[in-house]
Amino acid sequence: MGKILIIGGGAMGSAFSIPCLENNNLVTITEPYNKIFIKNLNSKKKFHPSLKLYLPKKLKFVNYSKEIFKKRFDLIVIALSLAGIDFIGKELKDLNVKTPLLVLTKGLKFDKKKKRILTISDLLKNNYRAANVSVLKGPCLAKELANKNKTSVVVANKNIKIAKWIGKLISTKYYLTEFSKDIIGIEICSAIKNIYAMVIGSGQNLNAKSDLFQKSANEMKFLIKYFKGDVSTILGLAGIGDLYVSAIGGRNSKMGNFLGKGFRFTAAKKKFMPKDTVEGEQLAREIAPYILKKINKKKIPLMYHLLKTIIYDRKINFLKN
């Protein structure tokens, strides 16, 4: 049993609290931004509008403030959007927090000054002096986890003992954990699969989708190697496991379908998905300045063309190749 603080009351952070509680941990959740989540998490019934269920009564909610970090926790879980990573990183740095961190957030950041791509763990370590960062990735849909459907994820840390310690804290009969030292490869896979889910979604029949899936996996393998991760990671939960889940459904695949039908991104977003966040689009805009300039387009033609499709609001064209 441990004391766990979850920062982020969205679907994934809240769903993650369920196996943590079921494993007899004392779990506290806080939400810095979203007023709707704050209101619902602070209520007696704790109904979560995104998950469409009542969270366990044992889940403790506290309003976000720096005072939270004065309390002792065994593990701090970061479940914010990518935009919130710099905010929480600065908070943890200013308060010199040494508690082990577990990052659920998926994404990459482009360091404009050093002109390089950073994983979230690198960002927290390099920019905010975080000393003990693990990441949790894999094919995990928040609603399925919240309903206790069987889910497998991978916890990564260069120190495998720490990863396994976290696994003992959070694992249940339905929430299964695997472990990896390849924190870079795990993070690269879990981020870029959102872009490749759009690529695969653009196929207008199963034969086309299958072809795009195979080519996407090969490009992911190249990119993992390029960023000095372990290429075998592509075969794991954070690689083709997560890519499969994202490709058969979800917002990125849905947007890819509209692109494949000939819509430009802005038109499809406005007409079909005006209120949806498309993570692959956000990532594309973040990493495009680096990818389009630094990597040979012949090595990653699908990624290259999709980035240009989004950045320049063009019609997709790699399907014609």
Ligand SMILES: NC(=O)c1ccc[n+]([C@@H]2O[C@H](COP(=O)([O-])OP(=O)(O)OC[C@H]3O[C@@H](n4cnc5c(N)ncnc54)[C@H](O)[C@@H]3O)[C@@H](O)[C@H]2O)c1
Given for the second form:
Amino acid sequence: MGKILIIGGGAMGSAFSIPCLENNNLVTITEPYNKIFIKNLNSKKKFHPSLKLYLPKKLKFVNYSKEIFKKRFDLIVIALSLAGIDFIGKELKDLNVKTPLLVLTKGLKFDKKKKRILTISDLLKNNYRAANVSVLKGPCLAKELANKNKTSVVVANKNIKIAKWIGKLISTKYYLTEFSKDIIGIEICSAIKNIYAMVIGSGQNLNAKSDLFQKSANEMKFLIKYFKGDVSTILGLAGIGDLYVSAIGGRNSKMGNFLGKGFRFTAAKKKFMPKDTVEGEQLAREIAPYILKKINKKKIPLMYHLLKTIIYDRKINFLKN
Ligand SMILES: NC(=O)c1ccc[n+]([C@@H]2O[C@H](COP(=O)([O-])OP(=O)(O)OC[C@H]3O[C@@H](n4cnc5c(N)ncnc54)[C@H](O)[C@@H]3O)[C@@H](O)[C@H]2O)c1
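The block above covers the form predicted alone; next, return the form predicted together with this ligand.
Zooming out: every chain and molecule, the one shown earlier first.
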């Protein structure tokens, strides 16, 4: 049993609280940004609007403030979207928080000054002096986890003992954890799968999708190696595991489907998905300046084409670059 603080009361942060509570941890959740989540988590019934269920009564909500970090926690879980990472990194640095961190957020950042791609754990370590960062990734739809459907994820830390300690703290009969030392490969995979889910979603029949799936997995393997991860990670939960779930459902593959039907990104977004965050689009804009300049397009033709489709708002056509 431990004391866990979850930062981020969105779908994933809230769903994650369920196995943590079931494993007899004392779990506190806080939400720094979204007023609707704050209102719901702070209410008696704790109905979560995206998960469409009542969260356990044992889940403790506290309003976000710097005071939270004065309390002692065994683990701080970051479940914000990528847009919130610099904010929380700065807070943790300013307050000199040394508690072990577990990052659920998926994504990558482009460091404009040093012109390099950073994983979230690198960003927290390099820019915000975080000392003990683990990541948890894999195929996990928040709603399915919240409904206690069997879910397998991978916890990564170069120090495997820390990953296993976290696994012990959070896993249940339905929330199963695997472990890895390949923190880079796992973070790269779990971010770029959102772009490849759009690629696969653009296929207009199963034969086409399967072809794009196989080619996407190959490109992901190339990118893991390029960023100095372990290529075998492509076969794991954060690799093809997460690619599968993202490709058959979710907002990225839905957008990919509209792109495949001939819509440009901005038109499809406005017409069909005006309120949805398409994480693959955000990531595409973030990493395009690096990828299009530094990596040989023959090695990753699908990624190359999708990035150009998004940033220049073009029609998709994988036969043309
Ligand atoms: N590791 C996993 O198993 C797993 C599974 C699903 C999703 N995720 C990832 O978790 C993250 C959150 O996903 P979600 O489904 O909960 O999304 P959500 O939209 O339901 O919640 C987003 C969260 O980020 C916060 N946020 C958004 N913009 C912010 C900003 N500018 N500053 C500060 N906070 C901000 C919101 O307030 C909220 O807490 C995403 O990166 C997603 O890819 C991880």
